[in-house]
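Single chain ahead, by itself, as C-alpha cells, in the form predicted alone.
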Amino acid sequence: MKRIILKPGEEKRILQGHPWVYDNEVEVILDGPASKPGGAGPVKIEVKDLIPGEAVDVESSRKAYLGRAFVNPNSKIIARIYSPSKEGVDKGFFKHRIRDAIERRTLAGGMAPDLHRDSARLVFAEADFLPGLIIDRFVGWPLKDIQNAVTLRPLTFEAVEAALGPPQSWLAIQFLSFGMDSRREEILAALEEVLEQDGFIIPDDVPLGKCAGIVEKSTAKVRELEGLPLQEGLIRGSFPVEEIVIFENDLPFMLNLIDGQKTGHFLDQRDNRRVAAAYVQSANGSPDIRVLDAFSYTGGFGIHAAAANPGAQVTCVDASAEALETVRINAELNGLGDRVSTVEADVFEYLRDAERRIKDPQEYYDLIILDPPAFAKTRSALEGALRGYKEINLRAINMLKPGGVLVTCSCSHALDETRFRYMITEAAADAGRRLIMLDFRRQAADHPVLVGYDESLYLKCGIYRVV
C-alpha cells in the first residue's frame, strides 16, 4: 500500500474532520512495506507514478495514521479521505455505507424526510464519507400517467396514489471524484442490491419499493478538475419520455431528471421554502399581496409563496426560457395559473430597471426572494461574487414596503455566513433602510454537515424584515 506522508503541521486540518489532502501539503510518498531489521524500506516514489482512484494511507509527519484515502495525481486535492482505518473497498463497502447514509436521514427527529412520499438526497458525498458520490432520490409518478388520471386541481398526493397506486422512485446519481468514478459498477450494483426488490427497509418495517431509474448527472465542473469528463443520461432501468411529478411540502412539482439542472430538483431548499412562505402577508393590510421571486428557476419557492395565501400575486423571474415554462406548469399543477407569472430576464437587469420603474408605494413588494446560483465557486471569486450579491440585495431592500420581508440564499461554500450577513449589512446600510433578523436557515437535514468539513456547510438563508 502507498504512503502519503504530510508535511509538518499540515495534518491539524484533517485531525479536525477535514477529509482532502491538498498536493502542496505532501511531503513524500512512500510505496512497499514499512522497513524491517535487515530488510529494504519503502521506496520514494513521485507523484506521477499513483494511479488515479487508487486507495493510499495518509500519515503524518510522524508516521501518525490519519486515514485511507483514494488519489488523484492529476487533481490540486491529491487525496480524499474515506476512512479513518485501514478499510478495503467492494461492493460490501458501498452497501454498508449507503446503508448507515440512508439510516441517518431517519434519524433526524421532526426535520427527517418521510422516504415513502419525500424525495430526499440519500448520499452526501464527503459528509456522508463517499467522497465525491452524490445520490438523490425522486419520488413520483410520471406526468402523463397523472393527466390520463386526476382531473383534480389543486394536485394531491393522496388523489395521485389512489388513482395510480403507491409511487415510483427514480435515483440521480453525480460521480465527482475520480475515486468514485473509477468505481461507478461497484457502486450501482451495491445501489442495486440495498434497494432491490422489497426495498430498503428503514425502522417502521415498510419497505422504500424498487428503484425504476437511475439517471447519471456527472456534469459539475469539479469533473474536469478531476480529469474526468461530463456525463449525463439514464444507466439503468427507465426514465418516462415526459417529466415526473413529486411533491415537495404536499405541493407538486414537475421535474425532468435528464434535462434539468444539477440532479433535477434543488432538494436542499425543502424546508426553506416552507418556512419562507409563512411570511407571506401584506406589510400594511392590503389584500393585495405581491412577491417577487428572483432566479426563480422552475418556481420552488413562489409556488409555495402562492399556496400559502390566496391574496399573493407571485412574479417569477428567471434567464431560461425552459425552466419558466415548468413554472407555468407547476402552477397549473396547483391550481394558481392565475395568481403566477412569469419575466424570462437576465435578473440583475430586471432589478435595475424595476427598481427605476416603480413610482406608486402600492408597487413595492411584499415578499422577495433572492435565490440565485452559485456567484464563487472558488475563494479567488469571493471579491466580485460579493459585488453581485450586494447589488442583488441592496436593490431588492429598496423595493421592499415597510413592513416587506426580504428572503435572501447564498449556495456559494467559498461565502461564509459571517461574510454573507455582513454583505446583507451593507446593503441594508446603502440602501438606507434597517433589517430585524426574522431567521436564519441552511440546507434541509438530508445535506448533513460534516464538522470540520466547511465546505459541506453551503446554504444560507437569511429571512429579514424591512423597518
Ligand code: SAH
The other form holds:
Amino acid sequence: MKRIILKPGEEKRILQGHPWVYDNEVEVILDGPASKPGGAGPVKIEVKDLIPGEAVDVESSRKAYLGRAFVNPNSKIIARIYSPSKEGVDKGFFKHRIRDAIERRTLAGGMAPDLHRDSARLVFAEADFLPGLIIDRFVGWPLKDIQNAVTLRPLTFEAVEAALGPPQSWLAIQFLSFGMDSRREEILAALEEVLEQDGFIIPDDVPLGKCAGIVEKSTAKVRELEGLPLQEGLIRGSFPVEEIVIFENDLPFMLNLIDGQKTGHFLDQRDNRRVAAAYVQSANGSPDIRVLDAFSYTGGFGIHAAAANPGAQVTCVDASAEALETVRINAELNGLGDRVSTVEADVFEYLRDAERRIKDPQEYYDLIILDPPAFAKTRSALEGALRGYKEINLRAINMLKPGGVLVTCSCSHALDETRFRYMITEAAADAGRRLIMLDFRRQAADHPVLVGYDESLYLKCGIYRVV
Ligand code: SAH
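The form predicted together with this ligand is what I want next, because the block you gave corresponds to the form predicted alone; please supply it.
What follows is the whole complex; the chain from before opens it.
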C-alpha cells in the first residue's frame, strides 16, 4: 500500500474531521512495506506515480496513522479519506456505508424523513464517509398516471395511493470524485442489494419499496476539477418518459429527474419551506397577503406559502422559463392555480423595478423569500458575492410592510453564518429598518453536517421580521 506522509502540522485539520489532503500538504509519498527485514525500506515515488482512484494510507509527519483515502494525482485535493482505519473498498464496504447512512436518516427523531413517503438524500458524500458520492431517493408516481387516474385537487398522497397503489422510488446519483467514479459498478451493485434484494428494513419493520430506476446526474462542475467529464442519463431500470410527482410536507411537486437542475428538486429546503409557511400572515390586517418567492425554481417555497393561508397571493420569480412552467403544474396539482402567478425575470431587475413601481407601502409584501443560487462558489469569489447578496436583501427589506417577514437563504458554503448574518445587518442598516430574528436554520437532517468539515454546513436560512 502506498503511503502519503504529510508535512508537519498538516494533520490537525484531518484529526478534526476534515477528510481532504491538498497537494501542497504532502511531504513525501512512499511505496512498499514500511520496513523489510534486512532489506531496503520503502521507496519514494512522485505524485504522478499515483494511479487515479487507488486507495492509499495517509500519515502525519510523525507517521501517526490518519486514515485510508482515494487519490487523484490530477486534482488539488490529492486524497480524500474514506476511513479512519485500514479498510478495503469492495461491494461489502459500500453496502455497509450505505446502510449506515440510511439508518442515520431514520434516527433523526422528529426531523427524520419517513422513507415510505418522503423523498430524501440517502448519502451526502463526505458527511456520510463516502467522499464524492451523493444519492437522492425520490418517492412518487409518474405524473401521467396521476393525471389519468386522480382528479382530486389538491392532490393527496392517500388519493394517489388508493388509485395507483404504493409509490415507486427512483434514485439520482452523482459521482463527484475519481475514487467514486471508478468504482461505480461496485456502488451500483451494493445499492441494488441494499435497496432491492434485501428490501431495506427501517425501524417499523416495513421494507422499502423496490427502486424503479437509477439516473446519473454527474453534472456538477467539481467533476472537471477531478478530470472527469460531465455526464447524466438513466443507468439502471426504467424511468417514466413523463415526469414524476413526489410529496413534500404532504404537498405534491412534479419533478423531472432527467432535465431538472441538480437532482430535480432541492430536498435540503424541505423543513425550511414548512417553517417559512407558518409565517404567511397579513402584516397590516389586509385580507390580501402578498408573498414574493424570488429565485423560486419550481415553487418549493411559494407553493407551501400559498397552501398555508387561503389569503395568500404568491408571485414566483425565476429566470428559467422551464422552472416556471413546473411552478404552474405544481400550483395546479395543489389546487392553487388562481393564487400562484409566475414572472420570468432576473430577480435583481425585478426588485429594482418593484421599488420604482410600488410607491404605496400598503402594497408592499407581507413575506419575501430569497433563495438564490450559490453566488460564491469559492472563497475568492466571496467579496463580489456579498455585494450581490446584500443588494437583494436590501431591496427585499425595502419592499416589506412593517411587520412583514423576510426568509433569506444562501447555499454558498464559502459564506459562513457569521458573515451571512452581518451582511443582513448591513442591509437592514442601509434600509434604515430594524429586524428581529425569528429563526435561523440550516439544511434538512438528511444533508448531515460533519463537524470539522465546514463544506458540509452550507445552507443558511434566516427568518426575520421587519419592524
Ligand atoms: N427556491 C427554490 C430553489 C432555488 S434554486 C426551491 O425552493 O426549490 C435557484 C434558482 O434561481 C434557479 O431556479 C435559477 O433558475 C434561478 N436564478 C439564478 N439566477 C437568477 C437571477 N439572477 N434571477 C432570477 N432567477 C435566477
